[in-house]
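Here we start with a single chain on its own, the form predicted alone, put down as structure tokens.
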Amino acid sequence: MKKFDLTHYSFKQLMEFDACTRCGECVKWCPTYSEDGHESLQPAEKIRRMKSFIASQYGLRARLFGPKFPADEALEEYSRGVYDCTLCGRCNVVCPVKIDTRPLWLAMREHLVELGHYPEFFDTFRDTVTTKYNISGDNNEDRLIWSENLEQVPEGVKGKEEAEIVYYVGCTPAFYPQSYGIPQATVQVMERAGLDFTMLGGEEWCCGYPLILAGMGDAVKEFVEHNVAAVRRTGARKLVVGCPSCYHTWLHEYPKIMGEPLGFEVQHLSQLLEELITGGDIKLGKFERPVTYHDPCDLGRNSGIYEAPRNVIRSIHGISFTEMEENRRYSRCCGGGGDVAMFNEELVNAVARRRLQQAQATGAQLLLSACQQCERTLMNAVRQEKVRMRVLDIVELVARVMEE
């Protein structure tokens, strides 16, 4: 008889299943449930369903009459709720008993992969990433294709063998034209600041984060070992990462997977910009327009970086900065997280529209973020809704207002 294996969950997580009081506080804060309304998306409902599966296998009735493995229909319904989640983490912020929901949802995804109940798309996606070393399926040697549009290509982009800093671009800015502006702006700022930096080019592999989110983290170790070795060969003391998801993975997941310290500092691009501005390495001119800022989930809630991007924005002369109604820990997700964009575009668009409405309410003409995925998702919402608003990453704005 099949066994409902619980080894994917820590003892703490098994306790959290019982800790949920079903108060419903998380329900009204869930961005995907707010737009879809399907019961399986409710955070508390995911926990309730898992508790019922555990009870049918290990509970008193199971002991008296024998264990009962969950039906395929029940697992499919449960899987929908687990995978149509952007993993934004707002449910954890508002949970009165402080259930650490995001790691719990990831453990559920790993379990569902083992059970064979997950979106079929991820089979192809895993093959793509593990053979092409990026999420787009392009030739990985083309990771610097965005630099071809630069008037002058900095020496660091060409790939110095040794440098103080390695700039890790990430898959989306490297291969998706909509995001080319982010690495282009980043290397211009670094060059202007006189930083000794280099890039890995084709030796940069996907950080592995999308596979971890899919519940397929067992395929990531090779990526971790390759990327860490590539950075170490440069002798760099610092790794600068523009993508919040890559940053979170390098900072929190890589040392655990390696079983040792990385040997270099991991810094998000917004933190570097703050340092350069504070230290006088770059000087900014005026930008006299109203702006607002969207907190990326993996930078804010999941990594605790809120002030660095805001300090960068406020350092621009003449700028008028207004916060959205929901910001920092309570910031509403743009919809682009959790791999949901790969198989449920309609849901992503609905979540993004809601966030765009909050941005419009501030009267801003420019919507800023510090994440290429947030920028792409919100930019698509602006175009679909025909809203007169620009969407930029903060590094793109910094590059535009830098003084000679």
The other form holds:
Amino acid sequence: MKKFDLTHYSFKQLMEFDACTRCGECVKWCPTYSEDGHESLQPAEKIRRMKSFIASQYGLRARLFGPKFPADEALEEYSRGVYDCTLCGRCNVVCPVKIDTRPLWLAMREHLVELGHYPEFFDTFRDTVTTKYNISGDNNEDRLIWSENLEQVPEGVKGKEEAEIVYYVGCTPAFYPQSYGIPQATVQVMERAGLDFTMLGGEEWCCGYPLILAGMGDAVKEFVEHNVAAVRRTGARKLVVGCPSCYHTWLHEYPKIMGEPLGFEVQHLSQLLEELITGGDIKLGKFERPVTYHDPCDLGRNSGIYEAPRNVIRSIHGISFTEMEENRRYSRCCGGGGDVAMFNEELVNAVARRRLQQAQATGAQLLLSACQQCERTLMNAVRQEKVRMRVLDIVELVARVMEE
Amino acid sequence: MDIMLVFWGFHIVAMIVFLVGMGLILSVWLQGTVNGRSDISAGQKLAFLIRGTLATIFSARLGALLRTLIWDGAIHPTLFRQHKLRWTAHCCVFGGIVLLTILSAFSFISVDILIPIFKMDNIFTSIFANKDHALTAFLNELGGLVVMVGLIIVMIRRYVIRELEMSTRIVDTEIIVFLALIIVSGYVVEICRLSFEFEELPPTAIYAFLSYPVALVARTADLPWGALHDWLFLLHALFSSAVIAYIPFSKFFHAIAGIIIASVNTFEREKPSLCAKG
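Any chance you could show the form predicted together with its partner chain after that form predicted alone?
All chains and molecules follow, beginning with the one already shown.
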């Protein structure tokens, strides 16, 4: 009789299934459940369902009378809950017994891939990423297409063989025109600060994070090895990453997958900006408008960077900065995470609308973030809701107010 | 019929069921990876975990481990920040049960081990072997009361104001019903005992501040209090043993797994990160 392969989970994660008290605290804070309302999306419910699947195969009754494999319908419904999660990790913050939920949801996705119960879209997606080395399916050699609009293309963009810093752009800003402004602003700032930087161009491959999120982490090793080797070849001492998801992957996943330290520092763009402003390498002018800031989940909750972007914003003269009702560890997800946007746009839009309402409540005219995916998702919500508010990445604002 | 013989016979079976249940749970956990490895046997995984645990216990981090065990595992500051009423309910139920369990354990140690076997007659045994000692009487009543207060808050939140956004399932209800039955039956047993022994009770028995006033009234009823006490005590004890046996198969188990996970996850987060600088 076929039984679940529990090696998708660690000893601790299997213990976490038993630690859940079903207190419901996570349910109150789940951004997707609050919009969709389907029980399978509740974090505690996902745990309950998996626990019952395990019990039906390994529990006392199963040992006495034989195991019972879950029905396909039950697995499908469970899969829906697991894949419609944006992996924002807010459930972990509010869990009284501190269940490390995000890695648990990822392990569930890996398990569902093995069981064959995952959104069909991911098969095509996996083919695209593993053959084109980016998420859009474009020719990977076109990774610097965004630089064609620049008045002056910095030396670093052309690709120096050796440099102090490597700027890793990420797939979304490289291939989606809506986000071109982020790498354009970044290289302008780096050039103005006089940094010795380079870029990998076509040698930059997807960081692999979208595959990890899909539960297909087994395909990522090749990407990790390629990217690390490409950065090491430049002799860089620092890798600057603009995308919080790529940053999280480089910082936390890459050393684990490589089984060794990377040998260079990994820094998020917001940290570099803070460093440049504090060090006086760039001077910022005035910007006298009310703004608010949205914490990207992969930068804040999942990587612990809350203050760097805020310090950058506060260093702009005349700016009026107001926090949203839910911020920092309790920040509400924009809906753009967890690969959900790839197959459930309606849910993503609903989550984004809610976050936009919180931004509107601050009276801000400009909604800032430090993530291209959050920017894109919130920008779509702004358009759909016809709200008079602009959405920018902090680096775009810094580039605009940067003095000569 | 020797009531204690019946109790111990049942209790030993219950403990065996409890241990079998714990073994089943451990066998499931051991199917997971340990330190990222799935290619080693369950025995090797267990040995690895035991070594890791012992290494932490006999290290400079023992203090931090104990702190997380008590602070994060039992006191739950996260819950306190999120929801004061829920935290109060949890503290009442958990704290009350811990108190009653400690009192029962001390009483057992005094009555069945220290006094008969080691002939010890000291302040510890005199307190815990005597149900009418002011401290024992008071703490037992207090433990039961706080558990009931906690359960009432839980019931109001779950069934009356329906504050939770989750559907209530049998697993949620059974834990409340079983705990309430244990506590209520405990009070009834105590009232029967006090009614039966009322004339001989020492003045300190009044510290049983809930049972004593009830017994004061109840004893006037023409009931066989002694026999009632014996049978109800047996039922109370058997039911409590059955609930202990049921722990590994029910939501009660969160009390064990939850404490471990809350401590381990906090403890791990407090470790200096190995990959912070790549």
